[in-house]
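The data below hold one chain only, encoded as structure tokens and taken in the form predicted alone.
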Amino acid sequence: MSKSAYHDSGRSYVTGDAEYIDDRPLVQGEVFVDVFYSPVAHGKIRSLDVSACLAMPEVLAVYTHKDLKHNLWGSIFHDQVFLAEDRVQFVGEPIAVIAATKRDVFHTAKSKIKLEIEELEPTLDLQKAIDTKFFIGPLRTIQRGDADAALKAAVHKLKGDIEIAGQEHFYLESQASIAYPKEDDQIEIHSSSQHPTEVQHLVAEALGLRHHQVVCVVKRMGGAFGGKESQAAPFAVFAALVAQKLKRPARVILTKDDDMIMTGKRNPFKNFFEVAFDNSGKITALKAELFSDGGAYADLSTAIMERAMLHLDNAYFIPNFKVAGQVCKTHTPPNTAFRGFGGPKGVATIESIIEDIAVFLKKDSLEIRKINTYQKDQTTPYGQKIEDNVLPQLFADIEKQTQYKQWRKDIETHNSGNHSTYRGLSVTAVKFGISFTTRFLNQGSALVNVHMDGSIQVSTGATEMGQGVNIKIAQVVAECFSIPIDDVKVMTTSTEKIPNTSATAASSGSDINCQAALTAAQTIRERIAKVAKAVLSRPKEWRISPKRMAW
């Protein structure tokens, strides 16, 4: 841990040797899989005719929801279907799965499917969903003090809203899975997924199998950013369905266009606020309503909303605080996890409010931030005590070390004499909560194998997506055993070795899995130490020659 280490796959990334899902060589009898999806945002399916598609010699089969044993899933609420039944709720919603011997026939094959849909009026706008109360899940609230009373007694008040749009993940490797049928009705899935356990469980349930009949393997992902925490699972189900039915390996690799059409994005938010403050800029009350666009199904949006609410205070003590959060439904792809998982929406809202207060009072926004920053032993609106608080000192140090005040004067001078370019300056803090708010998910396990030559293999539930979690785990284990890092190999993640894992998400993958590996390594090291002590305490003539020992 005292020495930096190169990313364990850095060289293979550069040379092209790093293996992703579609780099796996084709095997005997392998077939290709694609998805026929809805061309409309909302409608009732009146008829589906796949006969012309099946007549193509390259097309082996077309499967619908009727071919699945179980067609309902969801990471929090089980409200989403794998394959549409009698209605569709977003453009890109899967309706049928096509298996073919060649990839290049899918465009033609999908064009031959005759789909009759009675189009219904879609809700595509977040504001419309708010106005019509088109919601997913219950209203959530966090409250401290009496925000309404404090607003009535306020010296100053401001009211407004902030809209924050969503973003596409644009991971370089699209959603991808390969399913291999094994003996005794087993399925082995290789998936580009942050959550191999969820893939394992959903494949088993959709196909009518037990969990122990399915193994999910994740070597690495070509990017994910939250977009493969939940939404990799349906595509694994589609590959597994074909593999089970045809008894042949099946590969589904989405094109980037199809991936962007079919999968969800970062949740757009529209947040309304009313804030009370005094002449110094100290906030006395904040009342806010947060609305997010969840898309057509819940996915992870309710948890994302909770995290946005938990970050609305950001780095600032607000004595009277009331926030309500509501996920809205629209006829768009179900939105999902994205870096920050809702936290940035809460942070951006309060930081925008602070800028508004600064403009209203004609003060520097840094002064507003400093006067409201959490102090020692204060608590958040959700009851967490702020410990080891260095925020006030950080603000002071940054202001001094950057010569902030002089910088501010220089910018004002520039802006007063320049009408073509304007400059700005702001200093903000971020209080970001790592780990899962569903606390039982904050657990991990590890398997550490020490071989006779002293080399070590480590398996955990962490999934590598370029962030370097594997090299961190290797560093921890190497440090524990006092051996070179090259003597430690972190193995491919597999539910066969490490079951019932949490997703690699919530900025917790390294903490959880490094600690699990360390706990396992320390246990083995203690056992080795006991054996070594027993051996070395024997009479000299009974000892094994050091030349025959491997450490």
Given for the second form:
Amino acid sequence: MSKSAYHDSGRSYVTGDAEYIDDRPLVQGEVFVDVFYSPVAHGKIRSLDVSACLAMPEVLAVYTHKDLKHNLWGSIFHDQVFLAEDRVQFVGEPIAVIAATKRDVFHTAKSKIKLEIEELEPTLDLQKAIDTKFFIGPLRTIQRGDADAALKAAVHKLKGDIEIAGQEHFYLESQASIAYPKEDDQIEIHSSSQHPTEVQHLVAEALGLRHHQVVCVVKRMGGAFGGKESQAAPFAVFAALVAQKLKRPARVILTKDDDMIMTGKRNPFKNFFEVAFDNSGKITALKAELFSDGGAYADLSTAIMERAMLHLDNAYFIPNFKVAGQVCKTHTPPNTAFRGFGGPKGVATIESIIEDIAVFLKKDSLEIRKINTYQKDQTTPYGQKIEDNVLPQLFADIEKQTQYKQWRKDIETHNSGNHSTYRGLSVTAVKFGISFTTRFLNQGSALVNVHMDGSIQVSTGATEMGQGVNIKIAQVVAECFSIPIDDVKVMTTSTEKIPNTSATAASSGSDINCQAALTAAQTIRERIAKVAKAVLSRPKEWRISPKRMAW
Amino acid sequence: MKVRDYIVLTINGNVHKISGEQAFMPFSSLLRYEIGLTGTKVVCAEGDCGACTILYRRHSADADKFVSINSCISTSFLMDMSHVISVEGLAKQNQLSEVQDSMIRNFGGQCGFCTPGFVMALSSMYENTKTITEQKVKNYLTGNLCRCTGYQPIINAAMAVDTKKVAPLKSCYNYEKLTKDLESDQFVPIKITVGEKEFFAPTTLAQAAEYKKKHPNVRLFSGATDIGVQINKGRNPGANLMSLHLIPEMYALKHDGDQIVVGARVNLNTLQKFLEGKSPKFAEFLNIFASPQIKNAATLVGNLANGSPIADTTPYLLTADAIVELFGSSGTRSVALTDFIKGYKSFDLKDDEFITGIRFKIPNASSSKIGLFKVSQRRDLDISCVNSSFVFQTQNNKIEKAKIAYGGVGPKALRLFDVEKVLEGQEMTPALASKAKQMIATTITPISDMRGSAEFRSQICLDLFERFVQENF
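Return the form predicted in complex with its partner chain of this protein as a structure block, the form predicted alone having already been given.
Every chain and every other molecule in the complex is listed next, the one we just looked at coming first.
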């Protein structure tokens, strides 16, 4: 464990051997799948005519929502349709699924679908959604103390807002799935997904199957960053639908353009705040309203909003605190998980407020941060005691080790000169909560197979997307058995080995799955130790000579 | 005329003859789906992310080194007469190359999807230079995107390679034999017909002119760094496609008196290297033009012929009084670039004519003040919002000759002759600069699009002039 290990796929990466979804060889009869999606942001579908598309010799089938047994899904609320029924709510909303015998016919095939839509006024702007109270889910609030009273009594007050734009995931491997129909109406689905269990469940539900008829397999992802936590599933459903209907393997590989059009991004936020502070810059109260742009459907936005609210204090103790958060709806792709999962929105907001206070008081922002940072055993507005708090020491060490004061002076000298460049300097802290806020999700399980030659295969619910979770699991297991790391292989993630898993998300993949693997490994080690003890304590003449053992 | 109905190339040491539909595929599709070499990845399919990077060497006595190109936007027929190494071809007998090994040891791969492209881009770096600096590494990697944000480990991997141990890529396979395998097809024109589509590669200018006369709408392919993108977006390039890659004269890059002649097939990297000592400003400007992968395929002539009003090389060529050389059934013809560009994607070009080269004078570096600028949303490798070239000859503070050109300010790139006249014979003063700026503002007619509003573009044009004045007077 103390030794650094290279990525277990390092060699396959550099030789091109590493297999991603679209690298899988074509199977006899395999068909290609693409998605026809809405060209307008908001509208009523008047008619859909796919006959010209179907008439193409390469096109085998076109499916709509009518072909699905169940069309509603959502990771938190079931408010989203896989395939649009009578209305569309964002550009890129899937309407029909096309199956064809060739990869390169989809531009033409899609252009032959005749869609009549009555366009409706869309809401495309977060501020408009705020103004018209176009919301998703209820308002959430966290509070401590009396922020209103403290603001009234404040020595100084500042009011403002901060807007944080969205961001495209741009995982290099676009959304991809292949579904293989198996005997007895089973489906095996290979997906580039952070959440094989959800893919399994959604495929089963959409196709009218039981969970035990669907297996989801995830070898690895070519990047995910949250974008494949919930949003890999619809594409898996589309591939599975074709596989079920045609009884042929079906492969959907989005182009980067279509992926960027169809899938959600980081939630844009608009946060309003009022802050009270004294002459030293010590914050006495903070009142904030956070609005996020959830896009057309809830997806994970309400959980993302909670995390933004839970991170608004960041590294600072704020005695009187009130934050309200509301997810807004716009006619854009449903926004989703993305590195930080809302945390950065809270953090950026309070850090921006601190810079504002520093400017107002004409002080160095580091001073404001130092006097506000959590001290030993203080509690957060949501009641968590800050244990093992090293923040005050960190600030002090960084200030000293970086010659911060000298840098600040140099910058001031530079900025007072007459030229066209200006410099800046800031030290910010981040307190980030790892693990799922929905607590029961913080659990995992593992399957450890010890083979007769002493080599070990480990499976968990973790999915590998470059973060190196597999090699960490291998390290833990190797350490537990006191064997070289090469004796351990972490196997492809599959719901038939490890079911009912949480998504690999929330910075929790390694903690949860390494611990599960360790628990399993320890159990086996104890059993082996018991047997070994019994065998080794037999009289010598009863023991099998190692020479007679065949490994 | 003897023709062949296939293209021929070597991939990882094997000769491949490609015909029919396969010849019209993006080369990455041919590699991945037809040959089964799935190590090469496709992400953006427009030559920006570099996941599809392969190593390429033209079959020619003077093309000794492998260079990196984007396989996603290279139509397969353009790979005729070349040697290609894909990521699967780097390791020999299970022995990893130095770059591959270093990438593992320095944790250069995270999700791994960009890794093959990075390995190939770095391999091309050691092929072409042995003195490695961090800046050089970054320059060679401008065409590769890593989204796990693993750039530092990749740079570390590049810096950790022992350049002495890096073998030339030519040693990967028996290229002496492979070269011979290609030779017999070198002077045979190609004609591949599939349904309505036809690809033609002549070996002489006369053949090309004849074909163009017969098919005036023929689409000429050079590096295909733009048309390749269009094809991937589902746009039809037309039925008749032609490439001049088998005509040796098209690779001319030479001095002719005080002019430089650049043939239609000279790629921008070759040109950049050629110009480094001669026109350092232009060579430097080409740094931000595009990634190495693009510049190893894209040509100067292609940049002009594509007809974009924001082509990055056009303003410079306008201020270098460039002349466009044409060939048609009645022979050669030369036209000044200012006259050649008539409007938006419209040229002084007859149906049977095509561009064979560009010649231009390099301004005297010691007596000239030169400013080449490009403004884009991203500094490197982005399509310009506005670009410009200023070339002034001065003596004793007096402007003897002024040449000003802008791109992205109207349907075509412009020389601003009227402004130049006002400046010539004068000393640069704030008053004169401001007068020039007023004139610039009334001459240009920019439009608003996703790369900038008309207002923004106008302001930028004035600012670029101001910047040139500030930096030079």
